[in-house]
Structure formats: C-alpha cells, structure tokens
Amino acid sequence: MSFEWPWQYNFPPFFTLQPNVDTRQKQLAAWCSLVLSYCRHRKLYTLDVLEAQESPVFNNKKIERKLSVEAIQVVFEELRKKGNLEWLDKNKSRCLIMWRRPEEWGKLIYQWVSKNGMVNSVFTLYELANGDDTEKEEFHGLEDWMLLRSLQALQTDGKAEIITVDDGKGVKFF
C-alpha cells in the first residue's frame, strides 16, 4: 500500500512558513498530521532532524520544495506541544515520536489479550511486541521503549504489571 500524501504537498508555499498567524496554525496542523501518517505508514519511531530534511516528507523532489531545518524544528515543536514527540538530547537533533501515544497502544494490547482469552497470562516482552502469535496485530514490532510506556500504563489502569523474567522483562495482564 503506496502513501496518499496530501494536496498541500504538491503546493509550493507550503514549503515555506507563513508570516500570517492564521495562516501558520493551518499550516503546522497540516505538516504535523502529515509527518504523524508518514510515520505510522512506514512505522517510524525516531526521526533525525538532518535527516529528515532528505526524507520525502520534507523533500519533494517533484516540485524541487524542501522545508528548512529551522522549519522542521518549528513542526517538531508543535509535535512536542501536543505530546507526539519527545526529544532524545539537549541540542533537539534526535526524537522519539508517537504516532500513537503509550496508552492508546495499551488499549489496543489489552484488547488483542482479552479478545483471544489470554487475561492472566504472561508474556515476554519480545513474545509480545515479535510474536507469531501477534503478526497480524498493529503493534506488532513496537519498539521496545514505547512497548514499555505502553504497559505502564497499562500498569497503571491496573490491567497489567511488568516483571521480571529470566534476564528480560515479562508482563502479567489481569
């Protein structure tokens, strides 16, 4: 399945950002949803900004239009303000992002476990997140760290608890 990118990517301005503060906030919700479905499409879970910029979401070869790195960090910014990303290091040049925040993942785990009768079962987390068993599920090759905040809050409902188990982590849903 290809990515539908949305009309204002072929439109030249939107490559550039807008002086007029209206203006503006359409145009960082635009970049930031784009940059959330380009992400989840390809499941991606950290981004580089200097990277980014060669990236087809900022780049588009088709037009010649590239966002600016000064640019990116504004969209990164909102992204942050709304809780879709977190920074990994003081200079803002690498990120985590969260297409899907920890406790919708959560939810959609506990609903996989409870649809297939497995409520006070235990699993590895490697089991879990690179199973057979969930291949078909969306969150099927999380990321360990966001797999993690998503059992947490889990934890924290009271539907699960994280353990130990052999030389790894494990959870136990209730």
Given for the second form:
Amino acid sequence: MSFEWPWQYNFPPFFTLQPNVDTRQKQLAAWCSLVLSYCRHRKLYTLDVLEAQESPVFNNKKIERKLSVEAIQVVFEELRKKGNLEWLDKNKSRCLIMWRRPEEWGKLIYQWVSKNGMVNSVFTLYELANGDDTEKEEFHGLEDWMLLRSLQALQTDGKAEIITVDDGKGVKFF
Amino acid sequence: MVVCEKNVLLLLFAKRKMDRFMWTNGLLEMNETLVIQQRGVRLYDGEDKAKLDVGGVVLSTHRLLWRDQKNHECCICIPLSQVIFFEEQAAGIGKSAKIVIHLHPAPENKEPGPYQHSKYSYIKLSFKEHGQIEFYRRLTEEMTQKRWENTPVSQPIPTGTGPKAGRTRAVGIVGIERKLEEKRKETDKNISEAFEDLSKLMEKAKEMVELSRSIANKIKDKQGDITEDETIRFKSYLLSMGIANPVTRETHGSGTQYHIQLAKQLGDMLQAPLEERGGMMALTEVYCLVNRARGMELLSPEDLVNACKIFESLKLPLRLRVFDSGVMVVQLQSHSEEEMIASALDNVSDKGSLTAEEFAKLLGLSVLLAKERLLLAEKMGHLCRDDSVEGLRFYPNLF
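Please give the corresponding structure for the form predicted together with its partner chain, as opposed to the form predicted alone shown earlier.
Shown next: the complete complex, the earlier chain at its head.
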C-alpha cells in the first residue's frame, strides 16, 4: 500500500517556513500530521535528523523543494511539545517517534486481550509483539521500548502488571 | 680733531667745514641710491690732511660718504644739500688730483661727527688712485638733479626733527626684511584678535542652544500652559536658527510656516502624478519629481519628510505612510489598502504565483512598491511565500 501524500506536500510554500504567525501555525500542524502518518506507514519508531533531510518526507524531488534543517528542527520541536517525539541525545540528532502515544497503544493491547478473553493470563513481551497470535494486530512488531511504555501506562491504570518471567519481562492483565 | 692753540681765536670765527661730517653706519636709506664710489681717497679739512686715513668715497643721490679702508666701522657722511659748490683741482707733481667741495655752515643740532670744529669752509677729496674725472661728472649730475629733494629719506638731515622716537632706522635689505616682519606680526595679531571674537561667539552659541533646549523641554512638560500659537512661533524661531526641536519631531502636528506652505504646494503638485501611478509613490520618487520640477531652490530630504508628515493635520488629501520595512510612500487618501490587497490576491491567484518583479510589471508599479504590497497581503494572511534558490514567490494562502 503506497503512502498517500497530503495536498500540502505538492504546494511549494509548504517547504518555506512562513513568517506570518497564523499561516505558520497551520503549516506546522500539517507537517506534524504528515511526519506521524509517514512514520506509522513505514513503522518507523526512531528518526535520525541528518537522514531525515534526505527522506522523501522532507524532500520532494518532484517539485524540487526541501525543508531546511532549521525548519525540520522547528517541526520536531512542535512534535515534542505535543508528546509525539522524544530526543534520545542532548545533541538532538536522534529521536523516538511516537505516532501513537503509549496510552493509546496500551488501550489497543488491552482491547485485544479482553476481546480474546485472555484477561488474567500472562504474556511475555516477545509473545505480545512478535507472537503468531498478534500478527494481524497493529501493535505487532512494536519495539520493546514502546511496548514497555504502553504496558506501564496500563499498569498505572491498574489494568496490568509487569512481571519478570524466566530471564525477561512479562505482563499480566487484569 | 683738536685745532692747535694758535688758531683758537680763529676758530671762534671760523666757518666749520670739516665738521659738517656725521658718523654713519654707511648703509643707504630706503630711497637713497648709490651713484658712484671710488677707493683710495683721502679727506682734507680745508688745506689740512684729515686725521683719517685713506678710504673710499661714495656718492649717493642724497649724500657723500667716506669709509676708512682699514677700519670699515669708521664711516662718515655729509648731506649733498650742504654743498654750495665744488671744483676740480688738477694734480701736481707728487700731488693727486682733487675735488674741492665748498659747504654750508653746519647747523646747530647736527649729529656728532669726527670733527667738532673746523676753520675751513671747504673740504678736499684727494684721489690717490684716480677716478676723479668720473666722480666729478657724477657729482655734477647729482648736484644738478638734486634728487634728494624729491625722495626724502628718514636719515637725520638736520631739519630740526630728529629720528622718530622708538623707530629703528631701517636701511637696505635688512630694512626691507624688518619691515616685512613687522607687517607679518601685525597681521598675525589682527587675525588672533578676530578669532578671539569668534571663539567668544561660539561660547555664546553653546549657551543659547542649551537655553533653547531647556525651554523646549519645559514646553513639553507644561503642554497646557502655553498656547498652541506661541509654541509654533517658538519652534519656528528654533528651526530658523537651525536647532532641531525634539518636540516637533514627535508631535508632527504642528510644523513651521515653511513646512505648512510646502505641504500645501506638494498637495497640489502631486495629485496628478499619484493618480497616474495608481495612487501611491515612494518618497524617493516624490523627491526626484519635485526637485526636477523646481529646478532651483531644491528641497532637502528632511524638509520634504517634515512637510509630508503634516498632510493629515492640514486636511490635505495625501498621506505619508511608512511600511514595516521602513520604506516611506506618499499615497492618496482615497487610496484604499483593502482594495489594493484584494486586487493583489486576484492577480496572484490568476497566475498561480507571482514574484515581486512579475507583479510590478503587471501593475506598472516600481518593484519596491510591488513587493511592499505583496508583503502586506502576506501579513494579512492572504498570501504565503515560497522561498527557494529560484527566488521569492508568492502564492495564495491555501493553508
């Protein structure tokens, strides 16, 4: 399934950071949503800033426009404020992209668990993310750090508990 | 020289001749010219050899001078006016040729000379080394011409008035140099005095500026107590003295008479050009237009700006407008910005996108004004920009 680019992607001014404050707000909102949907589509959980410059998201070869490094930083900062991005280092060269927040993941997982009547069972993390049973689920292939955070969110809600199983981690749903 | 005793009585009645001579420094006076000189001449007081040695005799337009050949310091002279007449005396065996010169009696107040008294009324010049013929000829010339009468010198010719007090005798080149130096010193003094006045004036000017500034500030503070009219008058005084009044700069409601008149004139002059150019002109264009029309008595940029600032207060149909970028324009009051922007948006939408240059060409505006209009439309949110290596383009704001 190919990615569907939004109309802004082919609008040259989209790649120039707008001076008009109102216009800029709308522009940034569009960028955030584009980045997140692209990452979701490609199941990208981390981004490297330098690599991102060459990625098709920020570089539209067809109209010969690309977003400047400064502008990319502005977009990432916007994502961070919204809670969708986390910097992995002080230099802001790598980041975690959370196109779905941990709470949202947690909810999805719990839905699947309860739908299949597996409440009160115990799962290893591996089983959840990579098991055959979850193949069709969205959270299949979820990276460990994200999975853990999602389960932690459920834990806070009292819907799960993270336990140690064998030499790894597991979870029990309530 | 002292006359010997047996002639003492004679002396009392003797006409003093050799005593006509006066000491001199030997330099010629300003208007005195050398005529001829001859060395190897001995002076005779009457028939007696003078105590002085052989020397050189000098004839000038004014005097007869004699200088000791051995002792150049010893120099005496006699004014030609003292000469009654003179004659040649031929040489003899063992005797040189001579010129005998008969003289007037010496005046009472004659300056000191080598002889206090003399019994003879004539002197003789003995030409030991010849030269008497030419000397005689020149002496005749001078005595005929009497040039000393035409060009008086400040030499103490015994006329009863001594040399001017305090004034050094200036003779020859040294004299000329000294006179020039005096003149230079005098000029210097005059200039210094003149500048003294100038520096005093500048001090006063500084005080005046301080004073007027303090008054201007007081006016600013007590706005209500002073009438508008007085304020305007005061400010115009300041402006006419060339002092920029801080009050006028801020409150450009009240201007000077000059600016008011100028503003009215501009109001008339600019109507047509503004309408031609779509109701707006950059201030620089106005400046060029107005000064070209004036020919003489050109406007300064400052005056133009000050006049434009009071358009509104004078209820003229023009306005001075300053864009964010600092560009200043004059526009017709009837000029509506909303209309302009709406039309700009139409233009851009038509063409999809426009650069400032393209827009300028489309409307017949200057590029500067075209850009200002596009920027304004962007500010209002009607347009957005595309900034790339290709340049700056404006699109309708589809965001």
